[in-house]
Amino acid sequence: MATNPTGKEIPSIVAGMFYGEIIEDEVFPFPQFSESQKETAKAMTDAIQKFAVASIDAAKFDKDSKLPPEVLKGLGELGLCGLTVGEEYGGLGLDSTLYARVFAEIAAIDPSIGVTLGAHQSIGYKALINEGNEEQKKKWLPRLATGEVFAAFCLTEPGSGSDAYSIKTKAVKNDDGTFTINGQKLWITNAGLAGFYTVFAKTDHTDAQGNKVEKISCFIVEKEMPGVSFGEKEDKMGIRASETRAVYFDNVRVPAANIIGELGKGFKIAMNVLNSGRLSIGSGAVSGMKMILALATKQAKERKQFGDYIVNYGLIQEKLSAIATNTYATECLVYMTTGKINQGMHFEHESAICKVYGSEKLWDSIDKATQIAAGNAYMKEYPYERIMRDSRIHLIFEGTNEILRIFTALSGIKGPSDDLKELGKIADVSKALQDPIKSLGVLTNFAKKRITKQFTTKTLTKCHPSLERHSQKFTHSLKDFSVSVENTIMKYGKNIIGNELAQLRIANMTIELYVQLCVLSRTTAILNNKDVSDSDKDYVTLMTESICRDSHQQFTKNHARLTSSYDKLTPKISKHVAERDGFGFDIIDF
């Protein structure tokens, strides 16, 4: 995938927020589809829709818990198995933006197909694309691109889900240079379907002091290798037609030629792969919400109650409006991120936010659409219950939303924390700040920066004039955020790692700031475009108003709770629950 055709590197937008900084030229104008991108996207989405009408029956696939072989073959013939593979290896070589748009189309039609294709290319052979050598790519990519061979990503184990570094699968080097792998992987999508497995295992190494240590390495394992076996197909709540199994490795001998990247560098390889996979969840959520909104709108316009169509009732309008704003905000996040990836941005923060925000807004949207459809939605003859079951997994896999919030907070804090290391040498930072003369050498530069943040109120100068109020609120919030980050670092020091509720507040504030920024940038681009109709401009302006108001309220709530006593209630209540093994008493007790 041509993720960075420019060859340059630009800093993460979100990482800059932790310093209270935004480089406007990197955010405005909003990344636009080029004419060639539009043509490619239109041709491919049209082809997908035609294929779907002829070949895809999501309800039947869900009932049968199986994707027919002819459908998988058809996906390969459409090129959907090689969206990210370079043309020189037989793929389409789409950039991040085109991949997101094309993948989203098929994912919305049938999430099981979306998961199957995503597990195949977003993560299954992504390490091969990122870190594989030329010989490995020539051997494998042509067959992976056509769907002749499917891929699976093998990281999760029974005792290590989000804690990837605690895996137990071991690869031991043999005298002839090969490796013998023993262990098991759990909940692997495409496990029995695949012929190519990206497998992460511990390997032995010697550190600089001569001590033996274990590190994670990345291997290609082939299905036909002796010792590879599988568990039974998992019976899942949703995405039932996709295949999920355990994979077992019993003395599987792997040649050294099947090592991806450097030995001992597998953890970083895995994390880089998952960054890309999370974007697929965000883009799939956008098309999923559009499909859900179409269903809900049709229901609201056709159903009459109390003498009027329910679309005319305020509480139904609130739900339709919320689904629309959920969709617009997530779309702004995803395509700001993919556009900047194409320009060379480091995107681990942004991809995590796209996954968290997109998956949660998708879940909120199907909940609201289900309520609009009422009793119909509860019946299997309608698609709502299947869509709800299919959607729930997105809050869990590719890193749970809880873990990704922790990641967003801690990785974002790291930069400012490194800058404040000198402050850690002062025994009592708070007193030092009250009497800075005692610590003038350490605090002078810090104080200057802090004063600048507290009193600088420069707005986003490139926002459309009609959005000035929201750009000012964003600027004030960004200032408050960066100061809060510093305060949090100084309050907790290294103990911030154990304070997850503080991390939650930091992460939630980060998410809301990125949402506001992406929406303001895209709406500015639309309002500045003379070819966009007044009706469309009015529509996006109204959605932007709603999104920014709601987002600012969420930011303010989390900002207040970061320093209030509210979060202190949580562990105290939870302790009671744990001690009582649940709620603990009944109304008849007292």
Second form
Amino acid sequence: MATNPTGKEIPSIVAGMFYGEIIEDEVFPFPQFSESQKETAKAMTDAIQKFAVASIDAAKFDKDSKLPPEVLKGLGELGLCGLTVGEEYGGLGLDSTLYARVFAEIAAIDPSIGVTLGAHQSIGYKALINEGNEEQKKKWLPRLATGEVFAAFCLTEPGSGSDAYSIKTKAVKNDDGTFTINGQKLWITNAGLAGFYTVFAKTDHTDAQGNKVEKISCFIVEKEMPGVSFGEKEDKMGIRASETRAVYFDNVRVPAANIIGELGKGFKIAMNVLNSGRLSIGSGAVSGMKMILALATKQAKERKQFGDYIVNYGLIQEKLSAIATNTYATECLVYMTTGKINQGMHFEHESAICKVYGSEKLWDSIDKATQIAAGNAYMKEYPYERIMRDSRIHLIFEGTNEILRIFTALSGIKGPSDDLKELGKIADVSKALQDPIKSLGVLTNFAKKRITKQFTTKTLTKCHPSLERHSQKFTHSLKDFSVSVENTIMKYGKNIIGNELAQLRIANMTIELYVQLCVLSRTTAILNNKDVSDSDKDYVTLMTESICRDSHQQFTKNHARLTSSYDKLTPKISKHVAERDGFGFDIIDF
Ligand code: MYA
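Show the form predicted in complex with ligand MYA, please, the one above being the form predicted alone.
Complete assembly follows, chain above in first position.
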């Protein structure tokens, strides 16, 4: 796979923000498409559009709840089943940026196809790419890359969704080195269609103290293996043409050659796979929003009410403008992230943010486009209701947005929290924080970062001068954020894990900061580009102004709520609701 051709590793941008740090050279200039990336993207997106006109009818596939086999074959022939597979295994060897752009093109045309292809390559055989040995890759990748064989990712179980570690499927080692798998997986995309299943199961291990413990391991299971069976196709709200079924494993014997990576390391393998998958949802959302904005604009320009086209009314303009800014902000997030992945960045924080932000902005955009088309949008002959049904899942799967906010906050806090443990050695913590230079010997890493923060630059020096106001607000907010992170760690200690509303506030602040940073970087690149027209520069400047002001307000609201009494209302109201099994009284009661 062509990801990170440099072989170098660079730190996560978002992880650095938790220390109040931004390495400007890492975020400026915004990663650009090279000439050869542009050529490949253009050739592939043109080919996809041509194929779509001839062969894809998303409304019909939705109605039939099926993707015709010849369409799946055609997608394989276009190379869309092996986008990131190395050319030596018969794939296209695209890097993360190109994968995001090309995948997004097809995902927006038909989200059922997007999910089928995403489940196949962004998660289905991703563990094989990341961790598989040469023999496994040679055996499987050529057929997976052409779509001759489809793949599925089997993690979720009836009792294990968000809490992925609690899976019950068990793989027991036999005397001959094979494993016998028993268990059940739920809501598996491509189940039944796929021939290749990446399956996570618990295996027995002995820890350093000699105790028996269970850990998660990763196996390749083939459809034809005796004991593999499938449930009925699920009757879903949306993405109806994609296949979703339960998968059952009844004494399925798997050779040792089918273990992916190290035994017992399966949880990390699964999480790393999901990091890539989450990014695909972000990139799919960008193209989805562009498609929706085109529909909404057409409607607004063609529909006349009160003697004028509705595009000329303020409340329609407010919606068109919001969809455009949603799109631009998400595009900046996704392509900053993929550009840095190509340079070797660890990206679990960033991909979670792309998924959360992209799926929520996509949903908001569809809601606004539906409102513009109004009565028409509610009728099945128009595409809005299908797009709405198809898009709702993105807030749920590959980690619910709630779980990913918790992940963003807790994984981000972990770095400064480890450093802050040093503070336990100091008698008066708050004094030491006020004067870290005096405490240098004890505070080590933490103190160094605190000092850097105190003398930190007041603006992003590489930002375009016309964006100075937003740049200053960003650096000010970043400082507030890192101090809030420290204060939160000190206030809650280990109890932060059970304090989800504090996590929500931290996560929302993180998301807004990353959005502002990515938008400022991309707009700077556009404004510095002499080949971009004045009109395009005006358009992105206006969108940047709107995004940064809105994002700053969101940041400020979440920052305030971290310490205000507002969030204390929530558990109290919710307790009443739980005690009353719902709302609890009627207008006729009192
Ligand atoms: S597939 C199923 C999706 N399921 C999930 O996403 C499960 C969500 N749950 C989790 O992610 C985990 O259980 C959480 C951890 C996060 C809750 N990267 O103690 P821990 C490490 C790297 O926090 P837990 C589907 O939906 C962590 O550092 N490492 O664990 C298919 C620690 O390591 P260490 C990570 O409290 C849909 C260790 O793991 C990550 O149990 C089809 C333990 O961590 C990470 N992210 O819970 C989709 N997380 O021990 C098709 C944790 O070393 C898509 N760790 O400190 C197609 C797209 C279509 C687009 C179309 C658009 C229009």
